[in-house]
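First, one chain by itself in structure tokens, the form predicted on its own.
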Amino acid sequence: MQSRQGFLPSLDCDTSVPVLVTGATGYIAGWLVRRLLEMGFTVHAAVRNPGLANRMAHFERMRRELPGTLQFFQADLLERGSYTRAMKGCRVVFHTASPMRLAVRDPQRELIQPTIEGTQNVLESANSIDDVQRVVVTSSVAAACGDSADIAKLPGQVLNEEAWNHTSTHKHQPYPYSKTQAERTAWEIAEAQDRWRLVTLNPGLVLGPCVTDHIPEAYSFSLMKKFADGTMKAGVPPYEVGMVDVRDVAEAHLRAGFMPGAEGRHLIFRDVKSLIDVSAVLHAQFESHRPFPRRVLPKWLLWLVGPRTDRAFTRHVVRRNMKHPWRADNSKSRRALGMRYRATEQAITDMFAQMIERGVV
């Protein structure tokens, strides 16, 4: 079965060989598992607790409706060797599991350490399993750029796959720092061996509906909720970033996993949108549902009151991200992976419509 985009003839998809997806209950991973099952793969789904029935109902439906086979394996990011059993027999490993928390009390313990050690543990298991030929790691544009102000210092003032985040630390932007250090760790491990190939994907802000029965604890859902619950009624920050439909991110994983020539890093986004652009889409589609923000807040006001409303929204974050243009080049993903992206407006609409249906907004 093919997706809206379809697969290119050059994809090497031997569905008789199982594949591993780490963090299978996640936002991106859910769509990836679905696509793999549509294609007829046996998917080894690594999750922390397979016994959580409320998080597994959508998988049971996939089992009934789709031609592939789904097998669950218990694994923990911080437990060395816990992915080895799930990885046996797998030619391709999709490592999507990663903590996604912006507001943490102890960034090193709650965010940075689990992200780096999780990547180490998965890739060390790949080193021990002869079957593995390729590992696809879900990174982030945050690993290429920590603050929007950094882009002005790049050649042509455009972000591409050559760029790395050099400004985030465990104190300033700890989430981008965790993604940067984890991806660097992945490349160090990959370059120390020559049996399997590493491909990394660096998505922008991921939007769109989920496949789960519960709304996941993903940043984009909490952001979307703020448009509707009054948090942003006074206005939105002057911030922009590359945005992408979650279904396209899953498609990019498939192509990175099975296109013979796939290599290196890939910025994954459709186009650049501001937060006021997102609000405009919500106004057009759901105006009768909620009073969405209509104006952009001045940077000076955010600098003054931001730290009082959100501990992660420091004055340094405001200074280096608000009203700075975000420009990036996604041509490698289009050229090398053959990506044809959905409209960002559709991702926003589908996502918010699902949140209304689920009663969370």
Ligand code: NAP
Given for the second form:
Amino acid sequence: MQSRQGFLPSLDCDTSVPVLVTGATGYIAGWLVRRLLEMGFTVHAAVRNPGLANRMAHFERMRRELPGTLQFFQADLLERGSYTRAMKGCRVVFHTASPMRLAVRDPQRELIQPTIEGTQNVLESANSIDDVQRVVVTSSVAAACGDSADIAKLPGQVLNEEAWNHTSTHKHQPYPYSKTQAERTAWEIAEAQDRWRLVTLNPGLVLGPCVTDHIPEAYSFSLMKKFADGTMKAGVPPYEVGMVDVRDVAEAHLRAGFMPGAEGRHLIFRDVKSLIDVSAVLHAQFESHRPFPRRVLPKWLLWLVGPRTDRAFTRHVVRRNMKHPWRADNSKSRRALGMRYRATEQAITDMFAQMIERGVV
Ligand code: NAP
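Okay, that is the form predicted on its own; can I get the form predicted in complex with this ligand now?
And the full complex, kicking off with our chain again.
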């Protein structure tokens, strides 16, 4: 199938059959909806608040400019059965919706319950709708590894699709815990039936521009803002992780949804970068805009003052994540999904340029 953006290898995509995207207002989902509309699909977009005009403006533009058809459905992760109507007639379901925040007051209510119950709700609807043949769940590398220190205990000290996060809990790393339990739930529900196939994507830190008219509140943007708003003026934490361009994450969803042989879990990232690497790219590209952090903070200092500056930065988080190498293998995504990743530097540059243009940094 020839899409406007390029050739997608051997994708089984019959554009006359609608597809569902949950959490369509999200940062990643925005690019996915756009690509599906470019390909000519009818996209059932499940959103929590269809009445919020400022969150929906970009969809009107897509509707005018792209060949596909967009239909909205109100749904909430916490309302049982609320995705069923949106799923009717859909062969492929892309389940991207889940709250993504690291610092929360009430992890159970704000993260764990909506993420796990939401996944259950969406997959129970898939069980009840005969049209569904494939469900793609947007999981996270956090479902494979909760703390960077865990990687040292893996075979070859490299993270791959075999690994599961065993160290996160309600109290320690609640967001990784929510993603782990939700993905486990998804596999349990999928393995109890044989009509539809589950494929999960486990992206690293997602960077790159948004398709929305407003800059989203997504975690990726709040992190990038910290490089410019003075939060990190003393220096950046000694932290590294796999990073990936949001446009490639959308591409991975298409491949997971439509490649006949796609199966299992997939770590999705281009390469491993540290926060000081990100700062160096910003410094090289936007030096005249403002100074960016040039120092890496010592781990002992973060251990001492971290908990006072950020609720998510507990001493346990600092001990198990700062100054630990993050090594992982993305070869399954390249081999099985045929992913060719854009340079992370491009994701950083395009994202920050958009943030300057929109006046948020
Ligand atoms: P995002 O922009 O915050 O999108 C999250 C989406 O989930 C939004 O559409 C949001 O709807 C929806 N949502 C949250 N709570 C909901 C609820 N109770 N009912 C219905 N919808 C709800 O974040 P994102 O970065 O695009 O993340 C999308 C997915 O990718 C998530 O599953 C996240 O865990 C995963 N992921 C993200 C990254 C990353 O670096 N960004 C990395 C790995 C995995 P509203 O617009 O109404 O709030």
